[in-house]
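So this first bit is one chain, no partners, the form predicted alone, shown in structure tokens.
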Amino acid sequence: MRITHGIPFEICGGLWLAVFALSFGLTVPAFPQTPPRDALSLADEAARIAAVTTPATDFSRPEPYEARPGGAATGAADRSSFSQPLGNLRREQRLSFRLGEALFDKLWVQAPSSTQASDGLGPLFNARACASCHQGGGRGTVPSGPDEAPLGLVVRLMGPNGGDPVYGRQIQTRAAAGVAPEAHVSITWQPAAPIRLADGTQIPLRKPVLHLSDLAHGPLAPSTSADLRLAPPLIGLGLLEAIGEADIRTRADPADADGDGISGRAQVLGSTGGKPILGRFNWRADRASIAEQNAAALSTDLGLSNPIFPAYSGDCTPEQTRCLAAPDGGSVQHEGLELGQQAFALLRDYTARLAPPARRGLANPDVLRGKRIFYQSGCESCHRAKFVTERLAPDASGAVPPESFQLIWPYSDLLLHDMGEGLAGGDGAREWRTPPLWGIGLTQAVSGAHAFLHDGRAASLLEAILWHGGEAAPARDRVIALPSEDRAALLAFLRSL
């Protein structure tokens, strides 16, 4: 029996348990495929859900819709697979998108500028369009040597109160006229302790050291420390979004009560009407929204004044009087910001409706072999393969979003994991976001290079699993034991996602 892929839950569940039913002699009541809402028991619903979300037990074949990551949003997979629209977005919708691609590829002058559209830049900055560390909606970069420069690799600064009280949350190496740039950042790579693989093979390791140079108010203060990020993959958010914030909670397990030695933590910003706000984006799920993401990136990336983060001055803190001082690119057909809320809404659906590209090579023998070692390795308990999104309400025109009730193979539990002192930033903290894994065997298609974890380190998808460690350490370790074959079928599975 065929099964159809790209349609959206409320039909496929009812056809993935027949189809399950079916080989198994059984037979299953027949049911509307897209039932009102009214009409279906929230019991009901709970268990489909539950019986298409259960982790895999067999896998002599691709799972039903497996192919599929995004339901009926996913994308086409070739060189551009980072930058298509959902494949379910209506006409209007897909227009909407593409308008925001146009603002996210806009190259911002500094103000003033008889272009009052697109000036604003800075006074600090580090690119001049978000497509400039997000390339084709890939993650960034790192340089090879210290003369090259990063292409969305930024150094975050934390201390007490956030920041540097001189420099703020993040470094920005480039200025508007007038305005020195805050440092020359360059990395060299430090080799660190090789991995020796069960068959004799060993594996060599780096990391980046940072080196800041040229700083223009001085060095940082005693309890800055600076940290690397690097631009993570666009693909999915607005699924991510869509998410329940009870399922995500479901896998948290802070204490680890039930002593696997998994104890994910889910990431809670502060609350709403006594209602706790869950982050989930960012390296470190500091973020609750892809519109606050965006907010936060516009402000301290580009310098943009925008309806979150209004200041013109971006990151730039009272020390630095010049850049207070500089002209802002603020416009009454913007409401007096620099991206004004229209154009900001267009840019959040952009971003948001960037689909996860379709799988490759799902059904072959080594994929699937690798699956089960995946599986077996103990990687599934926090890159969690399948969630059903939410429904979500009518838009104003009385659509149902593209996003909504979906069933999507994210492989991320978003939530934190203590992920050992290796991966350990620059201020101690250990605590990671599980990185959703769908297209990331798409990697060097779109960027163009492999960079893997926050700070770019892992150069192959074999090290980024090596320097795992902490609460990832038992299932490394059974990776670092495989056969190689088995290994090399581990990797098959990760490029096919």
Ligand code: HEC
Second form
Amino acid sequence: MRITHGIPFEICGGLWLAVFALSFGLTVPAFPQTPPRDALSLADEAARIAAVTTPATDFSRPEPYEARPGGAATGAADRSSFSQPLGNLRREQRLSFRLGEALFDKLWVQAPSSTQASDGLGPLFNARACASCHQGGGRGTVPSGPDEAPLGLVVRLMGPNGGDPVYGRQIQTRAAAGVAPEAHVSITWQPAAPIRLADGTQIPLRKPVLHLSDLAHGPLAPSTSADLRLAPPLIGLGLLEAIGEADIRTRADPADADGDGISGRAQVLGSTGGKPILGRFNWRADRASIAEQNAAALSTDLGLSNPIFPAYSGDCTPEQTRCLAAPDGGSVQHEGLELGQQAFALLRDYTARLAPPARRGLANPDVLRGKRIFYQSGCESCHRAKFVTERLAPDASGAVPPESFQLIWPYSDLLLHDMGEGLAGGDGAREWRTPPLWGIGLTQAVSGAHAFLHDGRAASLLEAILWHGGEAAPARDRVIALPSEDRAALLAFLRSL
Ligand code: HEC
Ligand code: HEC
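What I would like now is the form predicted in complex with the ligand, since the data block earlier showed the form predicted alone; can you produce it?
Expanding to the full complex; the earlier chain stays at the top.
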């Protein structure tokens, strides 16, 4: 019986915790996760889950299992860390992951073409591959000026009926032969009021200004607002999907009944059979599942028809007649779609099973001090450290899914928070979903640059914190007031995630 990956038994504190390690799937191969059989052991399990997910109070040493933010599913931490499979995938699951990766990296071509399996791009599209925006599984980067093309930054359109009546949900900057791209997108940077920290350091801030030119069908409707969205990193999404809804809702407090200044609202996207659908993906938590977001990305970013959004025309609206008349790449062997059911399932496997990386230097005294400051500043109120994922039913082959019943450390509550005027979107809405912070310290290594927040405006972790307002204003002010060594420790902690 091997207990854990490199976590000495002594830290686990004895047999009781060893049993824990087993039941949280920290063994290799995964422990057969038999659910408790009677009410007594169910209550016992609930108590154990509550105990391991309680916010930290002892900052003198790392917590048990903290080194592995994805539980048994954790991956290695290096340059390719955001493109590795979950650490506990079985052989056949690894194979599906690799096939899905090929689809994610594939450069699609326009129809008609001699390679039927790869055609169907457009008529309107932003990129030829998923990987163009989510390079290495990581986040997008931002252009430094108007001459550079935005990579991994898209223009989302919002109007009374969803998107723009003519341009649809998103501006596509590229198009198939015979169809005009919707617009040319560029960005300039506008300085915002710099922030003066308690130790006298001035931190300049900037925000992007969006410019749309060469609009193919004239200006946007007056009621349409346009907003930039950075491609987020894709690690650990299947684990986030495996968090129980009730567990997310327990932290929601829309009217701030407990008076702590932090409200947090669950994003409800409608309902099926009277059961509300909880949104948890994207910067506004406007997608309920990975599959649904993948389908939307295929349709709007690449223009590929798929099982959820079967229209060949993607984001073309009825006003865009040339776009609607363009040839499609549907083929019989893919159920008449450009990306059929089987490929869609493989793509889902890949995007769901990118591993959150192992922590680095978590026992370093500066990192531990930074962790204490993170908690004391109130960051954990939204960037919730720990969850235990639900027990998932065995898959078709009888295997327990790798995301099942893991103690995970995403540093997000997956709720929407009012982040103040400074971060308000083009539509004036100030609410954003707390982004997970796991892996954030590897941003530079994976993406070669730093771009944080929904539109990539923050060029450093400190800038990202200083933009926090609204419910998070008190947390930001505590960071502004920190002595410089404490601020450095907080940043060291974030870099260790
Ligand atoms: C043109 C750039 C671009 C391309 C190409 C692209 N994405 Fe994205 N992706 C984004 C942006 C921007 C977001 C955030 C959208 C939002 O918050 O509204 C996103 C979000 C996501 C998310 C949600 C992540 C999270 O943490 O909530 C998933 C999953 C995803 N994309 C998968 C894909 C897949 C699969 C493809 C290929 C079919 C793809 N993307 C192609 C830009 C892109
Ligand atoms: C009220 C909830 C709340 C509190 C408190 C809070 N945050 Fe955030 N944090 C958010 C939200 C929401 C965003 C995304 C905002 C956006 O993109 O415009 C965010 C974004 C971030 C980001 C950028 C993440 C990314 O992927 O781009 C970092 C880093 C961060 N927060 C760190 C902190 C730290 C450190 C603290 C404590 C000093 C803190 N946050 C306190 C809600 C909160």
